[in-house]
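As a starting point, one isolated chain is supplied in structure tokens, in the form predicted alone.
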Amino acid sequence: MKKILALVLTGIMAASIVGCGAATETADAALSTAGAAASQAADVASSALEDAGVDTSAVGEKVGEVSSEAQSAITAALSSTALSDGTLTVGTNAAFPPFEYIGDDGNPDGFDIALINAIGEKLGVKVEVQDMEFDSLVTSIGNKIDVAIAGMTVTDERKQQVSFSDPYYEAVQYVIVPADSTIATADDLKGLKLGCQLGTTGNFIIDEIDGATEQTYDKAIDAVNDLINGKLDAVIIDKNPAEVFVSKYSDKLKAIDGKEFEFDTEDYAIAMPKDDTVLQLGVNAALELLRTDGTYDKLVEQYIANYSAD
């Protein structure tokens, strides 16, 4: 399927620098190799690239092949499973702002649900957000639920289990500490009680630290209150949420930047069915299409840059 789709999509590219002619041959090509599954749903992609009538004169032409392209992805991605009932079932963990949290009404709201219900329009698709708890998140891809959204790092350990989407955003790991903490470097963390959220990039980093013992939690406040009651010595938690809850505990708390302590940085993305092509394209070009049309860059100066704790 994969093969099948990617030489469909070489095909649309095409279409900018000899028409949509070249692009049908191609396409075409490519289903005389497919089983009948993928040819329909190639099939599909190929008619909505012949409806959208590529036009390479335009002054915007290159914005008309991006959406073209991404629009017949998009079509094709209605052909997957977790599709198929006109709803995209999406888990997430409400307690991760401001990417993740329980808004006024009593429902996920955040930068993730906004993205997801964003990608939910662009897709056609209802979409309905289940609250569970992160660590259970990829395991119940598939069959709970058909995608998860909750600030997920994208690691070589979760790829065995699902696909991701491309990255939406970029992230460091930071360290919570009590106000007045000498710790600044990652000798200092040596040999310490470090607290964190269960399944989180946080833990994968704390059984790396010689000595330290690990304490999980299901949700990173619960880490952050124990770290203000003196039951931790710091907490590591991705930057933003670290942010929020040192807003709320300015004067007991403080964070520092992870590239102190020489961690890396990390991409988010969308986990979803492992190989299901088709959904990771017509994701991937919906992602593409929000960045496109100013979307994304809206929701992250609404609900990240202007986040408040209070």
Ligand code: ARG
Contents of the next structure:
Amino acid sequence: MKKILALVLTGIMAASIVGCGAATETADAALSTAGAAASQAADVASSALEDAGVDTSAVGEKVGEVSSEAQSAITAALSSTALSDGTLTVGTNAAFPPFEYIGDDGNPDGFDIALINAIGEKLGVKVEVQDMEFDSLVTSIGNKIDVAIAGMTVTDERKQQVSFSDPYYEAVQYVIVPADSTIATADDLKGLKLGCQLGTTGNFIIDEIDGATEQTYDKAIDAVNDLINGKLDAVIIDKNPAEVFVSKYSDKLKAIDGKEFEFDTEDYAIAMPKDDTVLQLGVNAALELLRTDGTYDKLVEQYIANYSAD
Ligand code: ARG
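Return the structure block for the form predicted together with ligand ARG; the form predicted alone was the one displayed.
Next comes the full complex, this chain leading.
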């Protein structure tokens, strides 16, 4: 058995050495070489097992469960700067339920936190979450934090500074108004006092509304409170948090679907250092594995479908 272990380790080392070369080769080439090395190692290991008289069919099935391509992308990602210390340091802004909020134990919790923990598990690294201002997440990537998960929408402007994973959730901005408000169309928003969280896509929408007076907040809930106090006419914020906030004050507020205002749909993705293709492919592979093994759906059910506002 020692011989087999040594062979497997040699294979893993070969794959990770190839992964290190990714900086000079193109990432794709490195990945396919890594994949080939990994499958070669698997062949060697399984023939060694056969030599030792072990029935390898169960092993084969197990290996077949995880896509070998995803597995080699993950192996390669471990050589990225972000993961080389064995810890994925994640930035979030834990004031955005149900995606992130401060849990009963005082630590960040929510769908995004559970998702990034599951990704860390697939990658085989520790996950450390840091709560910070939403507006400083993008500039902290690659220095204070490795990646950010914060219900962050993929935008062309952000793409100039960071790279994004594959999208993991579709969203749209909602408009929160007083329960008795007659606001119903994009034209109705012109010239109003509008609130939003600083640096969010809701903020960017307000920037474009003719004659609007814009009031920005570090926390979206503070905008909602100012709406309740009559200091604002409306708040623009993502659908799910809008529904959570309004459900707490349903006698005073209502949330209107942004489609009525012709707002575009948005995609949430994990932001990471720009052009770190090896990390990006590893995170995408982990995400894909979580979708195929049912974890993703389970987390949507647990954190988003069953979120209770109290
Ligand atoms: N989706 C919006 C954006 O990307 C808002 C995200 C706010 N997230 C948060 N955790 N506060 O700009």
